[in-house]
Amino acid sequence: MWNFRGKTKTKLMLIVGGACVAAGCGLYVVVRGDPSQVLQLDYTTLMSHAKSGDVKEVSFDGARIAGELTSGAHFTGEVPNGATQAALADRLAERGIAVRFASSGGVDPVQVATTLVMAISLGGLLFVLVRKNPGAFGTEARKAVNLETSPVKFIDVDGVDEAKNELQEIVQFLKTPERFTRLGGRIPRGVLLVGPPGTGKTLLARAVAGEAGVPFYAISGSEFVEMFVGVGARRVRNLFAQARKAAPCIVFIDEVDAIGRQRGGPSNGHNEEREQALNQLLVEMDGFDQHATIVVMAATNRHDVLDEALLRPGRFDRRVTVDRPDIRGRRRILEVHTRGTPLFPDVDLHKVARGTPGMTGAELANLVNEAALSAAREGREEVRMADFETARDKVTMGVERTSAVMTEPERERIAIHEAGHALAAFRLPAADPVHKVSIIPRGSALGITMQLPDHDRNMYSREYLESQIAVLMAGRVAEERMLGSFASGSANDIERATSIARKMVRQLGMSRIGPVVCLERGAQGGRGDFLSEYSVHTELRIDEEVERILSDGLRTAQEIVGSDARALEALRQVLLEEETIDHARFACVVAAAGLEAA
């Protein structure tokens, strides 16, 4: 016997299957004849041929007539209206023509053979396709991720110390389960990792498996949802069946909200399949033995939409928050991602961490990569601090549009606009310090004024939010004071200022309305409309308070710009000449103009 392997065997089976289908079709055509060669005879023509002796035989099948002429040609026809099959058969028999009647219970052996050949051929093709791509029908075997070739440990995940401390207990349970079970303890069956995208939830799950040295079965929640009903539930059963055989192990479901959303919404085929898969997941998690060493871990950034049954004790009963890192965490994350990157002595990772507030671990990894690419483009062997500055500006504000064609009046207006922002930020004590001012277009912005906080902010005071509004209004005020009008460039500033003012009134209680939350909730039944939880009178008061807060911010900006016209003009000239100034250069310009920080 020949021994075919791999792709050769698959191709051979496909060729053989296709040949069988073609042979079956050819056999049917040969036996049945080509329909285009069959004559269509009406009753008069048929009787004319019968009188002349040209008809060899005729068969009746209900009202249908089929037969063969003496010349070998085949013909078909119908019994005419008003005539009977028996009378017509008698007339033909009188002329010596063989007459047959089709039996309703008879079996056509040719048709059976042809159908059998085609069925076997199609079955063979289907078998080959299932063997080639078993996942299409939910029969695939989920393979454990090989953590030995690319081990991930807790040392590779930094900036999330609280989450790592909580997961250390899971590691100990997987290593020495008897330490907990001998006292009657039970480790949580499910651990839900909750946090913004890019904070390292998947990496943490892999690190738990790497520390414990157990198999790691990873799957996405969307893989359980298919167009075929029941496929998702079958995949859930297969996954947990494999996990029981490989225990102790970890089953990790990424983006669990794709399968675990709240049930009871509008019914359609997609939702029914998802809910079946979710129900099977709930049953499987309930089916664990009390001493089973299987831990189900899941990650999501939308825990608010998860079904309550999924979060009850006994299922995902432990929630671990993986939040954005603080400045110390960001520095440690930068140290992890720069281990294999040669750094120039002027690189200060603490300064880089301070300049990246709110960034996640994934964003910091991208920052380091962009800095390395910047150094490579310049042909350097080491990454410098300037590369990190360039990378941060590119990541946060977009690529410089140096090819953008701008007229001199437009450049002057942008310089005045950004000088107004910077001047207000310098004079307001609650505002963040100015880090960089530029009139080079980046992304969709024609100019930027970057402010960096001295420390990470976990909450915002009323004075800070009001100063933000004043800084946003100062660009428009500066244009109006120096040019006599303002342009559309302040549209985004007004939008952001309005958003801050509305949050102050409706969510934070920082207005004359008082400490009350005035929000809108979605209507029941899955509709897209919203229901207000406050009266029309309150809505009018909200609009009045938003207008008052914006007017106060505008008035503050007007006072600052009006009293510091000399500094505004100095900043305008420097920006037109140098286009971009950093914090030190900005401080020199305002000091030369006789200004001191408030």
Ligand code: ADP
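Residue numbers count along the first chain shown, from 1. Bear in mind that the values here come from a model prediction, so they are computed numbers and not experimental data. Take the two forms, superpose them, and find the largest set of C-alpha atoms that agree within 1.5 Å; that set is the rigid core. First, how it differs from the form predicted in complex with the named molecule.
- Core-aligned CA deviation for E539 between these two forms: 2 Å or greater.
- Relative to the superposed rigid core, the position of the CA of K51 differs between these two forms by 2 Å or more.
- Relative to the superposed rigid core, S563 undergoes a CA displacement smaller than 2 Å between these two forms.
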Contents of the next structure:
Amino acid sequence: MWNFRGKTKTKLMLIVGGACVAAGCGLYVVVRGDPSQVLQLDYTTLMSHAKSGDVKEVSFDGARIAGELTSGAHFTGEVPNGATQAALADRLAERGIAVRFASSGGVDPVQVATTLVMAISLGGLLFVLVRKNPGAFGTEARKAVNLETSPVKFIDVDGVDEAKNELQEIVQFLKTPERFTRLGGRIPRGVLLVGPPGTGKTLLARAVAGEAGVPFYAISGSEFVEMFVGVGARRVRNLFAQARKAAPCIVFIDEVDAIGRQRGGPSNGHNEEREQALNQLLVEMDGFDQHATIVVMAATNRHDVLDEALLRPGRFDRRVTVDRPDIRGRRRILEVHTRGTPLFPDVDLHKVARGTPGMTGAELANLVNEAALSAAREGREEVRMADFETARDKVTMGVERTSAVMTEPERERIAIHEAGHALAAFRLPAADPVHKVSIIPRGSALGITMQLPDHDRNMYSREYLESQIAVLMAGRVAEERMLGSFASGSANDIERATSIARKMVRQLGMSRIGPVVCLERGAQGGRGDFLSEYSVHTELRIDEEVERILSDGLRTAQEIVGSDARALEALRQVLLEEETIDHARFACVVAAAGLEAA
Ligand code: ADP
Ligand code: MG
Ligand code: ZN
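Condition change, the form predicted alone to the form predicted in complex with the named molecule:
Below is the entire complex, every chain and molecule, led by the chain shown above.
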């Protein structure tokens, strides 16, 4: 009969409790205030009682006095006009009489009502608090931890082979701990997964649990940020208490940087909360006995902000980097996510992978989803290559602005501008080949010239960077040449070119100043003060070199645009007509204009 489910039980207990509090308060007032047994004392009588030591205690309530004599009789009185409560209280206290400032008058309907209202609202408030923060009051401690038996396996995570290899050992340990402990091997307690968001850290942790067939306890650091002080620490304690019982198992702490930031700093509620949770976590990890088969995994994209205490031996001393996938990794991730998707024969996942450099697993999953949506929108049963193109444009460049109203002169200017970029990219041997040119505005870009490397680039040569600057300049140069002026549309190009040039001079040693790092003053990025150790003279030379690199780029662009006017004009026309051209069409147009790639 009392077998309520957790929540109902809690609610019931709260209601009963609230009622008791309310009734108690009411009763208290009524009993204390029964006037029939109370003496009325005037001030003089009270003071003479006080002198003779007959007064046990006195309490003040505004101008009213109430109290008890040593005989046990209750009395009331009033602070006389002209005397202050404080002065009177002092004189009583001097005689060793207990003085209180509390209300204890006769039955005052108003007071009874206020007390009741207060009791009820207090109960209500408590109820709401408990509902909103279950963990805070321990009523639903179980909710603090998300237990799952993970169905995810290593084959669901791809493109992160190195991380998978490193984690293989953890799987073995969880499966057959005896094999490791027999040999006296020290098993990593804590594994820190470090990598950009969406690269599959959470997925990997779950896959480890799935492969080993052990329970997976997950908690996210960000959950601690909005809680009351002390709650986070308790959650951590709960989590590990449960994990100990369930061992072998995995405890996963997502976004560990939210709790594990360096300690110190302004002491506000959140920080204190975090520090307590962090300290508790350290205590728990140190407290593992040698044979407990619990592996704590944590994920972060900001390991640089983590408290050093977390990284000490015996804690998160194993670090596994989870990087953005390369082209082969992307292809395999696409394969994973298209397992259940009917693909039309024209779909070439390798090509899709080639067109999505820098995308994370999460972005690729999203891409596949968008492609499927695109096919569904057109009522098709299978996903085609065109759907992937649409999806990629949408994912990388924001949704196509089909409704943007462009005037004809604006379209013309954009076509010329993009033709300039594309032409320069085509003519410069070190630049990435043109993949696509479009004058359809997307997001904040009015048009776009997409270049794609033949392979993933991990390094940039000086020639490549110089070419990139020339390509960026060429949009503006083409406008100037064909329309006699340029417009504000090049602002972003100039910004990017400038930042490349600055980087070449200041960080990459690719200027006449040579291999010296001269980061901008004030931009120390936590790497110490040495970065600003260069003279004002050097500063001037930096400016000169940046200027020189940019004007060299401008000159290169002018030469290309000036010598290939026919190709430029052909591209302008095709773009105005077709709006978007791919690399094949592009190659066709420039070839027809008599150009060959340099
Ligand atoms: P992280 O924890 O690193 O931010 P998640 O593990 O939460 O990333 O990844 C989010 C989703 O993206 C996953 O559920 C999965 O669908 C997809 N994903 C990310 N990385 C990969 C990968 N390497 N292989 C397959 N899918 C991935
Ligand atoms: Mg995650
Ligand atoms: Zn441009």
